[in-house]
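The chain that follows stands alone, in the form predicted on its own, written as structure tokens.
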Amino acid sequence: MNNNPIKEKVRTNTILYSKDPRDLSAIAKNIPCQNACPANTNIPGYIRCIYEKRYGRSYDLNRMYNVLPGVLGRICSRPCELMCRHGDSDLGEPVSICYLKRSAADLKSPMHRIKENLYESSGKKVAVIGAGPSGLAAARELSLLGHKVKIFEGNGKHGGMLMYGIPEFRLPRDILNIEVENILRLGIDIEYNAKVGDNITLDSILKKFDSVILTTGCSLPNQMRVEGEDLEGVYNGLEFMKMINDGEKPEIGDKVIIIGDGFTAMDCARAAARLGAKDVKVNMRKTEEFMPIDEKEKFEVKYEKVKFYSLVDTQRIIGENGKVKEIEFLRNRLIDSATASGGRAAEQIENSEFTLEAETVIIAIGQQPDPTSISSKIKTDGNWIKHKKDSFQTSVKKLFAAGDCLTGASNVISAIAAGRKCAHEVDNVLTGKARKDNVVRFEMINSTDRQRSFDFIEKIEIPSLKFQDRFKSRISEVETGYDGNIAYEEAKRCYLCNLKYEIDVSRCIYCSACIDVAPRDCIKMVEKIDLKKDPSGKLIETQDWNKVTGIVIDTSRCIRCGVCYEVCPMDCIYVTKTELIEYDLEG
């Protein structure tokens, strides 16, 4: 490559890497699971090696982008299998991207040594507030940018929300905390139980560094602000997991009742029953189709004898001499509503009044992010830390902020994803100069030798702990994981939607062979392509022979299969690696 940055499209021998937006744009609509990463993974990528039983590879590119592929690999909120186009109606279930995902990290060699693309040192210190998920990814890419980091974590552990919020039996502590060391062993320093705002202040750090980072999350549990809520037995959803996670065994009774929908609430929930609790309840405003967790967590709630409980508003929580007795709610029904999410609000029924009995109560109704309690010199909107349009810089100068401190409660990818970024206008910001840029890379390939047959494998599981040896301990591991055997045959399922299939339309006689055996409508005849309405091409169909112009497969229909390869009598059909990666401007 030469050392200027790509403008449009730059060649070397048989690559092409291009920024040209009619590429960025088919590639986003054509790999859909990668475009719906928030950290833009190359997930056919990393399939593709666990396929091919390279494992480290397949850890070494996800971790380029997500930066904590075991941790990742378990708790993601997946965003990407919701895109992924096994998943359309006629196709059957997604893939399971994410355990895949986990594959790469459990099944790579004891051996495997982790390879860092390092800048020379610049001179610049940068300190992260916070040692969650965004300020991790944050230090990471800034050390290996060559700044100096120093973290400043409040707590007495690293990891945030990962190593307080999430129960072991869903993240083992020791896969965190060796993701975690890969990241601190690039020379990046970290200072426990410094609490800015409290034991140290902001203006300090401002002073002794270039820039700072604040990735401080979502730390202000939401109140429900009813009659009770400060009775014995009343916890909020961080503060149990918290108390859980750092090995205490509060006593809870044998009836848990939990307020909330989310993935904290089915944490709560399931914690308690490793606890002993005999009946616990989630009760939520509206319905289980609009919780805001996947089909697989509900399984498991209810797995573990959780029970639901629909369309009910807390009122007040009830007490005996100072401990939660009973709650008592209000019946709900569902009303359409333009506002909420999904179109559907939940509304009081009066005098619909009952109670239940309860030892304790857990409410999980989300948190928020708390930035006053770091400076007063930082302004807000609400509790939304004010910040300048498309940039993660802050209100007070040398501050940027990231993560769920900056958006409001969101997940872990999202906060990776976030932390990257804010790393990258960082870095532009202390050199002058943007040094990385995401491309399209095109390379030439001869065939494939993904076959028809994969299309008809069926979704594998993930092995899970039977029920009765679930609750052994507080900190077995639920889902135990693919196998090599496994995870072969489930990455096998994964269309390549990184491989696009074109025809050479100046070679092609229209015989129509590649149309009559396409086993969806991908292969079509068109009289034009519209640019206007989409950058990458809008295909305009005809069915009249002396409009076509063209036999065009369209690759946002394709599922890879190859059979019109197979077929075509001209060999017109040829197949490219699509890529979008992460381009150093400097050569």
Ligand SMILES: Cc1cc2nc3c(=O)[nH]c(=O)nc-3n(C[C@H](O)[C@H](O)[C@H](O)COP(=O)(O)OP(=O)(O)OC[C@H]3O[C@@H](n4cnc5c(N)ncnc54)[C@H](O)[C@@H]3O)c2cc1C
Given for the second form:
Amino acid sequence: MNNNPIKEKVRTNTILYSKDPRDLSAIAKNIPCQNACPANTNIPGYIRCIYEKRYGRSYDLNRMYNVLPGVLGRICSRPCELMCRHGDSDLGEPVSICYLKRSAADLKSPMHRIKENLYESSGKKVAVIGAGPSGLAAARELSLLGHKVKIFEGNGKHGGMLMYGIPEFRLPRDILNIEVENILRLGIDIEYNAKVGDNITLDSILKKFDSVILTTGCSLPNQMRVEGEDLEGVYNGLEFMKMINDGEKPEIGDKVIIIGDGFTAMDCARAAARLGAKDVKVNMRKTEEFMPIDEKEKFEVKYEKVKFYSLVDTQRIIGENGKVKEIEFLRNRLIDSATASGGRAAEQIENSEFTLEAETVIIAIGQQPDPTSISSKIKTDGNWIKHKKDSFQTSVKKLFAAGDCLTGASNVISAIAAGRKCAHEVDNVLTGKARKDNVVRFEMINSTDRQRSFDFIEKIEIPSLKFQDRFKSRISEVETGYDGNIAYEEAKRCYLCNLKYEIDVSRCIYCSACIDVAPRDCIKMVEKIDLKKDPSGKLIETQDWNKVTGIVIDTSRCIRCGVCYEVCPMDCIYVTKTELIEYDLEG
Amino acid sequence: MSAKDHFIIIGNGPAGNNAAEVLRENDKKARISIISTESFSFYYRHRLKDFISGRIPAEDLVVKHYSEYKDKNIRLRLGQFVEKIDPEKKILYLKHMEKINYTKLIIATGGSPRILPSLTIFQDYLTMFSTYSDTVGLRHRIEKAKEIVVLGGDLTSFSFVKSLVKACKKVSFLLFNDAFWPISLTSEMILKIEENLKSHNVATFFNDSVEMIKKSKSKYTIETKQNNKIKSDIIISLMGMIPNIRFILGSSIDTDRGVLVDAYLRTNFKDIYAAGDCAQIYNPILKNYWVSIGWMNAEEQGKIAALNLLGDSKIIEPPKEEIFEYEGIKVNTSWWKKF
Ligand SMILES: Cc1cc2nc3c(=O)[nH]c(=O)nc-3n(C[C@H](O)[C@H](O)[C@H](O)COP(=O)(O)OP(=O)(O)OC[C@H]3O[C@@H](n4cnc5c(N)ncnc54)[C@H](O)[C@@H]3O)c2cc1C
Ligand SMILES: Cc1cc2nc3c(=O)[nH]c(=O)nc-3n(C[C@H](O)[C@H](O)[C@H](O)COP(=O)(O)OP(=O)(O)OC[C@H]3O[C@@H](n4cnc5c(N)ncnc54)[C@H](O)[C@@H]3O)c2cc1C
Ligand code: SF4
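Complement to the form predicted on its own: the form predicted in complex with the named molecule:
And the full complex, kicking off with our chain again.
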């Protein structure tokens, strides 16, 4: 990398760097998966490594931005796959980015060498409260930056919801423990059973440390506030999953009703099926379309014979001798709503009540942060921590907050990304300077060995246990993962959107051979390029040959198939590898 | 209605055709188009089983020939797939990149075979059918086959087995009683079914389930939980239907199991209606949503949707008998006896 702080494009042989907002914005548009990843993971980069069978390198690329690749490769909510170009309506299904991430973690050598770029010790001390993904990511980043970190964790084990929420059949604990151990080995201290606001005060920590980061997640379950919520046999989802993850086997009977439609509800339903319940129903207010989980997770739940009941609203839980017996519901209809997700809200239909029998009811309708239990000093808005706009700084001096405790219940990759970003903000405050920035790296390459036939390979689902094998043990991991051959085939599917195909207009003879072979409308006849200083510039297209001033590849439509490159008689198509990299401002 | 109106019906089944007829009877000027993915004209789906087993020719399937549409000035677009609906702009996007404007729309897209989640890993080995094109190749395979396994999870599976027996095939039948569609079978019903099938020389496997399916050359072996090994030239899976609504998802038109409509068959968008197997209707008397899978219901709903589209306010009455609950949704099956 160039040693000088980068102000504009600088040519180093065939490598260029840029901080131009137009280049940064082009990266976001051209590599939709990376842009959708809250941690900005270099997805095409690590997929390409898997294709080259360099699993260790692939793992390292992941770990730079997301410190738990083996974990995330199993349970990530995959915002990247929703945006993957391969999933455009005319192009088939998204690349299995998440399974590939897992395959790098599974297939790397068992004694893989982890490389960390350590900064000199700063002499500053930072406390992190909560050893969930957000706290762990923040602790690791601050440690790398040279600060001495101590984590205060209220529970007896680390991992947060990874340990106490997500069940073992989705995330084996040895995988989690190894990756957490790799973080703690940086010299991070951790004190377990230190519950801030209970057996240790926030003030005492603030006094001893230069900065404190709160990453306490969301631990307060939402209440339904209906009659019967306190009957025996009624659990909240978090409490139920904690019991399961502690190895308890609650008596739940055959008929279990889950109320809620998110991650927690699905895990409760699958855990209930593993406890032997014969009839597990997930009841939701809206419809499957609005469930905040992906299609794969829906499939897995149904595969395990859990039934979905949509458009129902719980009215009351009816008991007999203090124990739950049935639930009364009302049917719902969908109505317009400006505030509800997807623009549709559920509305109860009058006089539509009906009941369903249940021996156990699990209420999993979300959870909220509980900052006031930590300290009354923290200013809140309801249960939400007040903080500076676009910053992690809370109302208390030296106190920052990140992850679910700041944003409300989200997902692991968002929590990790937030922990890391918060660490950078804390580092800025502690050192008085910014030490890292993003930059676009351009590397001219001759071509790619990607073949057009790769575009027609069908998505390969992850091998999983058969139905009956899932229930032999309550913790058997359901997904068994790709082997090297499958990972190679799936990796071939990635278009490598980090490659940018461009036409050198000065050499182009306007033969239109590229347009003729283009697989979709990705090559455009252009009258004018409306260049702006900011990223708002655009191509002005024309169909009239008399007005054409250039033939341009629309990189947001291009699937990097390379057929234009092959067919061009003038060799005027060139390929550049574009990557968003974190740049060390101090050199 | 003015000549500028373009009524489009997606679906060339009984719901779509009845809707088109009513629209034309009441509006001589409007443009009316029916779009269907299938290339075969309107036909009886319940006769497909006899066509597959070689007992009737293709002509006997047809309800209405192409010329009849022409006579009524109804444009029939066959072999065209509606990929997306933009209800705000009132545009349909077809798979072959054509866009069509409509003024009013009836969705009558019926259903497709359901595949049980537990069988998806064997999907490549299973044969399912619900359309004429599904059956054309299948007819030849059945002709050559000696041994056939039917994975029976719906009412069609019983009549299909009988049709195969009449065509002198050796048939094995595996009952999926806990996933049976659309009704829950009682133990008395199961006993009766078993007796009946045995009397037709069908090898029955009840209270058993598929553990593994292996393929060697062109022969399949099904290994069951009770350690039975059943050999077969073809495995036919009949597990009921699910409404064809995938292409609607993301369009802002409300869906659940089917397209959500009120008792007037109106969707959440003015000028868009749904009828037939793809519609899910709320009924205040049942206090529930219901989906009607059946020819006669589809015909009735097609007519009512068309009348309401033209300005009427007709309510679809729920069937009074033979309603079964399937995953929280009432399903009407009274029509099966009428065929
Ligand atoms: C059942 C379930 C399943 C989920 N499945 C998925 C999934 O598949 N994919 C996904 O992406 N996300 C999933 N999520 C969401 C995800 O787990 C969270 O978004 C993520 O863990 C949030 O990370 P965090 O670090 O902000 O908080 P947490 O993971 O909640 O960690 C907070 C930590 O702070 C500690 N703590 C709390 N209060 C104190 C205190 N006063 N003093 C000291 N320590 C304290 C807690 O013990 C805990 O260790 C799931 C959540 C649940 C509940
Ligand atoms: C094997 C079998 C046996 C049956 N036996 C009986 C029986 O004995 N008794 C009985 O009452 N019923 C029976 N049925 C059910 C009966 O045929 C249906 O209930 C009826 O056909 C439903 O009519 P419909 O108009 O709603 O939809 P369908 O007849 O299913 O027609 C749907 C139409 O929509 C089209 N379409 C779907 N998606 C799109 C799209 N995206 N773009 C364009 N076009 C699209 C299809 O091509 C088709 O033309 C049987 C069905 C099958 C498959
Ligand atoms: S094709 Fe590859 S690089 Fe492009 S969006 Fe999908 S995963 Fe990312």
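Residue numbers count along the first chain shown, from 1. Under this definition, the rigid core comprises the largest set of C-alpha atoms superposing within 1.5 Å between the forms. Computed from a predicted model, the values in this text were never measured in an experiment.
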| message | Is I540 displaced by at least 2 Å at its C-alpha between the two forms when the rigid core is overlaid? | response | no
